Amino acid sequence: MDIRPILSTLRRHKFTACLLILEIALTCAIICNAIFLIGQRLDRMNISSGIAEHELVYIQLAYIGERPDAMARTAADLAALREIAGVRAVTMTNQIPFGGSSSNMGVRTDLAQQKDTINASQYLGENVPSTLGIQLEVGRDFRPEEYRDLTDVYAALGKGDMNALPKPALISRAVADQLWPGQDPLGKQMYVGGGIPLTVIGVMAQLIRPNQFGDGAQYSVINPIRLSMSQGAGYVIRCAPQDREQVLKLALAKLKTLDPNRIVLGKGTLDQLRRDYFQNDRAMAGILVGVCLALLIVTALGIVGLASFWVAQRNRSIGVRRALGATRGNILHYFQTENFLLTTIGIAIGMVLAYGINLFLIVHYELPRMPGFYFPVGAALLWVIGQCAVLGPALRAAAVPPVVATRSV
């Protein structure tokens, strides 16, 4: 179809033109970036673990008092634990995934090196890997005699003995890459601390940090350190799924059993963790869905409103065409092709705004640059959305009779 005659009818409704084409111009930056920041959400929420996270139960603890023996106090809660039914593994650790809080160290690979290479999270306690259920690449895990106790540990580097940590270390894939890209990492030697010596023994597939993602999600070490209750350490629990609930209950009674004075700080299923650990992102991703669909509810509404106002004030040019020989497919394709071209020039705009947005929200808020496919996704979602707000007005169009739209002459 000849677009000049549509062109020239847009003339002559300059201002109403306009202002439908700023609507979906700013309908498509809008809609470009919270498709983009809703899907970095969903990407945040899914991230993998890199443990088994449908097998595990965690109880974090307070105690009333000093416990001069509380390594041997945590040995007996640990074996304990193990004789619960269904219980495979136990282990005390200063952190999980998605808990409230984290160790982390600066990682070198050269002691002359001014700044660190990697900020690590630091995983610490006794059989974490079987425990957790984590995965090793290559290399080997702890062997009984590597462990040290914590307490021993600090003592000596209170002394300055700067080989007090043990010198074995489980590194992930993601801290090896980093560290020697395209070389083995087993036997490699890297420095924490300012310079306390570890020696790479393993390399795990993954192990998420507990928080701080931004500053390398996958990036952990686990270090063979026993820990002892009083250290404000957590008991993680490996079972089958469906025990959880169960052995959670059995464990918590077990432990009160062998101590009445703990206070429950937290416990509950690995799974209800992430869930409670991603509730902001859920709730954003939930708000920005909302926001696109208000969004696409008012422009779809605003296409259809000046389209009904179109089709009555064409009543007479209608007429004509019809008069003339126009069939009702023309007609349709006439006023689908026009609110085609009016969204087209607003999704071009649209874009050139979108993509201002993403640099102001990279410059002030340390967002990544929006891939250039969610342009094209906001454009075909307002084309599609325009196409079907415009069909109810130029049906009725289509439908005038001739006669009816003569006579009103």
The other form holds:
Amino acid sequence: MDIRPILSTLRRHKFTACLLILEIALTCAIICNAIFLIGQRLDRMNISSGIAEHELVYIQLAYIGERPDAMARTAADLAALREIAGVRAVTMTNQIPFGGSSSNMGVRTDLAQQKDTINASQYLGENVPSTLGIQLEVGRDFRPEEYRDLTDVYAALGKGDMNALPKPALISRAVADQLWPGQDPLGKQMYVGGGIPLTVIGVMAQLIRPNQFGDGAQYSVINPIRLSMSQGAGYVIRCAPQDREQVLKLALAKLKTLDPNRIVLGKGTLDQLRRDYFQNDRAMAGILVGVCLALLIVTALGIVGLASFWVAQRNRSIGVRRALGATRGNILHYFQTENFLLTTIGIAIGMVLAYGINLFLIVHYELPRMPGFYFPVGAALLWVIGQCAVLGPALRAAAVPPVVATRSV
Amino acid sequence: MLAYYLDLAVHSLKRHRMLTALMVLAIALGIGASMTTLTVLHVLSGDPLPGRSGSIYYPQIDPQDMKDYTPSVEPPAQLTWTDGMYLLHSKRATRQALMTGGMVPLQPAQSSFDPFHASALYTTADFFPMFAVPFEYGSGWGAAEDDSKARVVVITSQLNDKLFGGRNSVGQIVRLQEKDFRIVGVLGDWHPNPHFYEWYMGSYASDEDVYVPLTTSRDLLMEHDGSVDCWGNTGGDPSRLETINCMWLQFWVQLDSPASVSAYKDFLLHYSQDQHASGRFVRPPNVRLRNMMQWLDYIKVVPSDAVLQTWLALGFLAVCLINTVGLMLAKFMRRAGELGVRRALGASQRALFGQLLMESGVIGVAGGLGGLLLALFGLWLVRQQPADYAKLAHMDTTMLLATFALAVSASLLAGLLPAWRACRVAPALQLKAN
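What would you give as the form predicted together with the partner chain, now that the form predicted alone is on the page?
To see the whole picture, the full complex is given below, headed by that same chain.
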């Protein structure tokens, strides 16, 4: 179809056409970035943890008073929890994935290093890998004789006695790849704190840190250090997914009978914990979807409104064209092509704007660069919306009978 | 005159009901979204201590070792026990208080309540007068109680309502971590937002239940919650936080004049230099002294999502306005014939302009009203959100007026261009065309 007549008509409505183009450009730019942001949030929410999330429950407790024999009491708790029907493994750990608190440390491979290579999260506790369901890629789990009590570790640190500290450590694949890319990490030395040496005895396929994903979501290390209930974050229990409710109830009852003098601070499944952890991201993604829809609707209604005006305004010229032999299809295509032209110009400007907004977000919100494929997604959306919106008025235009040409307004 | 214009406007708007509804809806949606997010932002970036925040400062020094050191590094956000106690006892400011947060098991004397974990602030005597904390009953404690690690506690009015039915409970006993504590004060209605003095417990809507002297909390080894930043081989043993290289305390001072501010900054610098000379500080002296609002800005207390949402809403408003300008322009241009007739009959350009502007003004007022309703609905939606600041999202008078001003000025602005273009029609041309 020849677009020259369309262009010459638009030239007579320069200002209105420009406004429509501007609206489409802005919508396109905002939508490209909003879809990108939604993608970012969804990626974050779908992050894989490397643990058997659907098989885990946790109970967080606090003693009301002091418990000098906390270590022995914790051992008794753990033994009692293991006896509950359906329980496969139990641990007292210092931090729970997607929980509020975390212990983090700088890790380096050379004592002389000025700056740490990475910041990793530090998991402590007995039988953490088997309880959380972590997959060991290479190496082995800790041996029973390798575990130390946290109280003894603190005492050794206080005296500066490095030899009393447990040396073996499990690291995640992400840590291994970062510290020794392309090398076998087993048996390698790394240093934490002011130079405490750790020896890698195994590599875990994956283990997410509890929070602070910005520092490297999969940078985790496990040390063989036993905790008492007052030192740890909570009991983590592994059982079959369908047994979770029952096990949680029995475990709470059992812990209450063992020592009633404590307060339950938190309890639930890891699934719930994960849901709660990402609730802000879910809400933000929802808001972004809402804004996208509202933008598309407003833009579509704007196109409908303007196109309707143009159709009404050109009623007579449409009649003349029809009388001179233009088919209904010609008229329909005329308005569709006109819309396509305007939308395309709008999209082209919108792409530049989208890029600009992305740069702004990179600077102010530490977001990554928007991948190229978001641009065509935004463009396609607007083309579709534009064509859908113009269809109604265009059909009305096509229905104008040739006889209109002979009538005066 | 105005009444006549209004009449004309309403008449014209009624002739195109759908279009009028569309324009009003577009403005209402844009205004509603913008005002919702702006109100949230307004609430979040508010001054927690109006009138006082200008004289409250947050000193920072840098006691860490050379690891990860760069010359431009900001000093850490918290103090060690050693430095905090030194600054506290030097009393170089009008008032000063050292603090950190925690949780403490609370056993009510009444058996009807189960023991629960109360959220606590461990602080020093000046906290209450420095922040002008209102008391319903009693008062805070004094320096003597700090020094003697006294078992005294200040509770909030909510806790007082819960435990004592709102009666004067000063002198009563509550049991914290199985020890008797005497209540010396019950706070009045005090909920500073942001929760500026202790931000690790949550920046918004996170009041404590009890306030305990810091020294007492360490004496009884009450649970500390919050960030503990250590360097060297310390391990962060919670029972030895006083002596190991860990930063975990927050320190605020009150400085009433510019002279005292610069004097305090010098004091911090001299202290750092002395510690550096004695070998305790390894890094070169690096101090900061921000006032409260600067500090809140520095720690980026306003959630970035809230700011992002505001940008998003403003972008949406822009699209809605452009949409309205386009529709209004099309509408006014279509009435060129009518306008031409009126011009020919003697109406001045000014009169036409006024009439058209009145029409867009009516749309603006209607859109503003709609936007206000949508903003109230939007704020209700925000309050259902999971974020910790959600329940603070309420509209105040300032934002109410701002909403309306924004709506009317936005639609007048949107009507300005179309009206100007439309009233410049050449009457003869239009009449001839007809």
